[in-house]
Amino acid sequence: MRIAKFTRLGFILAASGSAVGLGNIWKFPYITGEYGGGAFVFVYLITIAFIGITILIAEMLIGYLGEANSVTSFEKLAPKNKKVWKYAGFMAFTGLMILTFYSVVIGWIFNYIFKSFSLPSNIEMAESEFNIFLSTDITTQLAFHTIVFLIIISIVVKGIKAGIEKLNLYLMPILTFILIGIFLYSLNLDGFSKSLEFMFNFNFEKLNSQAILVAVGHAFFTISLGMAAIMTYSASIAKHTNIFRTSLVIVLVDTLIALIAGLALFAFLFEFGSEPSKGPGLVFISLPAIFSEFGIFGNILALSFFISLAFAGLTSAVSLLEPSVQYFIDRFKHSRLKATLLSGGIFYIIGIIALLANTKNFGGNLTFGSKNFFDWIDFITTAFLLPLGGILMAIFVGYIIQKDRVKSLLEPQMGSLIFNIWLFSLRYIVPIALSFVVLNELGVISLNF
């Protein structure tokens, strides 16, 4: 008998604060000005409906069918070679990883928390500031990370209910607060009309097959896929539970909460000037620079930002965390405190080579090729494990499990043309354009036009 872990709604926000994290507040806003505005939204938009939802359902559907950590559920489904597919959630693993710098960025957050009372007054010095603070203040860096890893290993250890539960209860609502107070604001910008027809012209002279590629892997990032938080998560939920319709909501807080960040922030931008295209130092250098023309009112601004970053952040994070260590629970019969120290451990160390990475005493060391260890780590999950976790998946439930288990499960919730319609996508579509975002990550082809 199913054991609910999560309530409904418990489970909505716990699974929309994994998948609204960093991704949507930070990088969405960045990448989007990198690529040409509204042709890039244009495509992320197209991706998250035939890509993202489409691989959403199917790892909710091994959690939820499996009952289990990922290595389990892909042991426990499998009709035949079980031993091999259980291999598949290895993917519990690559959500670690990612903690491992993930972690050191929440950090850098936390610090930019405590900055909103002292502003950069011009780009220039906030650029400096944050190069100073990067490559040589390594004390601060390893108190704000030490900080990060002792909040998620205390959430993470009460269990889902009284910890990942709980912690989405208060944190995701007051995120939300905080992002559309924020938004309203943006609104009386001179700049938001200028930020409003940049999210959204259509202008696909801008477009090309980088942008795509991009936008297809920062769709599947976004929604927290192929690392296993989602497939973990829905081990925990109500029998009965409406699949199609819950993965729906959490697309639609995960995509509105990206546009909500997009446009506002674009709004702050144009309003004095600024371009678009700063690529990731767009939250740390560029936004406090310009938060600061707003004298006293600019730094309530700051803080309120960099507050609901830490959030987004935070609740992705423990939603990292979980899969392992309900890995090392299950498999392993470990107490949830051993599994939690023992995955936290593990993050912990090394994040903080992925911190020395980026300094100017330890960074030559740890650079391999044309990427220190940070940049690496980054690279290997988000570029080839993530969308092989999701190719895997795509291929385990569009093939592997039985057909006929799967249909009389989804097709009532979603009727017979709109599950059609899903499993087709998740059998051709979905492996192919994650084969083409790994193949040319990876340099084995390259798509230019």
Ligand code: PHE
Contents of the next structure:
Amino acid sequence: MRIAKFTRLGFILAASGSAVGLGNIWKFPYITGEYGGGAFVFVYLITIAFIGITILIAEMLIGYLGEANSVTSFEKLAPKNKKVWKYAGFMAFTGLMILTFYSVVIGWIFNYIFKSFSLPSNIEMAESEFNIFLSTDITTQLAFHTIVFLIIISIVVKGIKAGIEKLNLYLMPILTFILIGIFLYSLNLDGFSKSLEFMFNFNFEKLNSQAILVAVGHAFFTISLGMAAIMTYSASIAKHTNIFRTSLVIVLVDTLIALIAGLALFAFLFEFGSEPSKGPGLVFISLPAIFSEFGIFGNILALSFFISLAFAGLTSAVSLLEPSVQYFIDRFKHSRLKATLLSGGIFYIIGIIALLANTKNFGGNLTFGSKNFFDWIDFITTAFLLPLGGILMAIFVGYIIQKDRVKSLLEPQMGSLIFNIWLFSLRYIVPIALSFVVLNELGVISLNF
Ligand code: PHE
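Form predicted alone already given; the form predicted in complex with this ligand follows:
The complete assembly is shown below, putting the previous chain first.
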């Protein structure tokens, strides 16, 4: 039984804070650019609507009924084979893996907050600055990774209410406000109509199997599904919270922010004839160069953009750490301080390896096959572990937990028609669709078109 519970608004803000992150503002625009725009956005939106919401409800339900860390929740709720099901709860550690590179990227953002005052005057300069920073400037990257680590643990150590809820209470409104401001400004640019066209012109010729897999993986990443973040937060929901309605709010906020960020970013990009397919460097290369066109106003734009990006990152980062902290507290009776230092230490140290993997001096030794260590962690977590977590939750809620418990809680909230559609999707559509994704990543089957 959790003692400190979120307030209703606190939960919505914290869960939306977890969902809205680097995934929305950094990753979504660049993968949309890489996979050609509209058709990719379409698959992403469909996945969110049909798979994302379904699993989000299941994940919230496990936390709400389990009222504990993820391992204990699975163990408690499994009517039999408890010793086996508890292992599903170890998806909590996927968060620590994500946090290794996530923290490094928030560190880059911190660096770019300071760089907002002296923007590169063209794309070539911006590109070489970014590449030099990543490949040679170990000290600065390490310093910022350390600062990010310290901020994250100093929040999580204060716990759900005084730490996480409070952080989101301040940062979420500010970040939304800034992004809406930038979006409104971008409406005046000529590039805006091109941006609309790029994102919503569903040109299916550009769609291939790889794009679909990336879209599905990203749908998970962006709603923070499949690694017990939402589950762990849901263990501290106030009783009688409407899970169904809350899940819709979270998804709506997350999707709107991704679309707003994407539309604004591409509007700026097209205004100055930039390419949308710049990869992970998109917001670090193209944007600073474009903002420099606006003189001093551009400095303010860059500053507010990178601050909002840092805020989005931090509110997600705490949710990546909390599941394992909660695990150590419940299962090993560690104090919150000790649990936070332990989990924090793990991601901090592995994060340093991820950071070094992008550098000139160490990159060679940290590259395995086609990817370096940093990219491997991103790939393994997003494309494989998160969907796997989704399959486990779908099977668990769809087949294992007593149906009466699920039904008596959710049916009054959803109405029986939607409840039945949800259950059908959870039992059949989600496991089958996600199995394709996972099997394809493992190379067991090969979807290729
Ligand atoms: N949803 C976050 C984002 O879009 C990332 C995240 C994934 C956070 C999984 C928590 C759990 O950036």
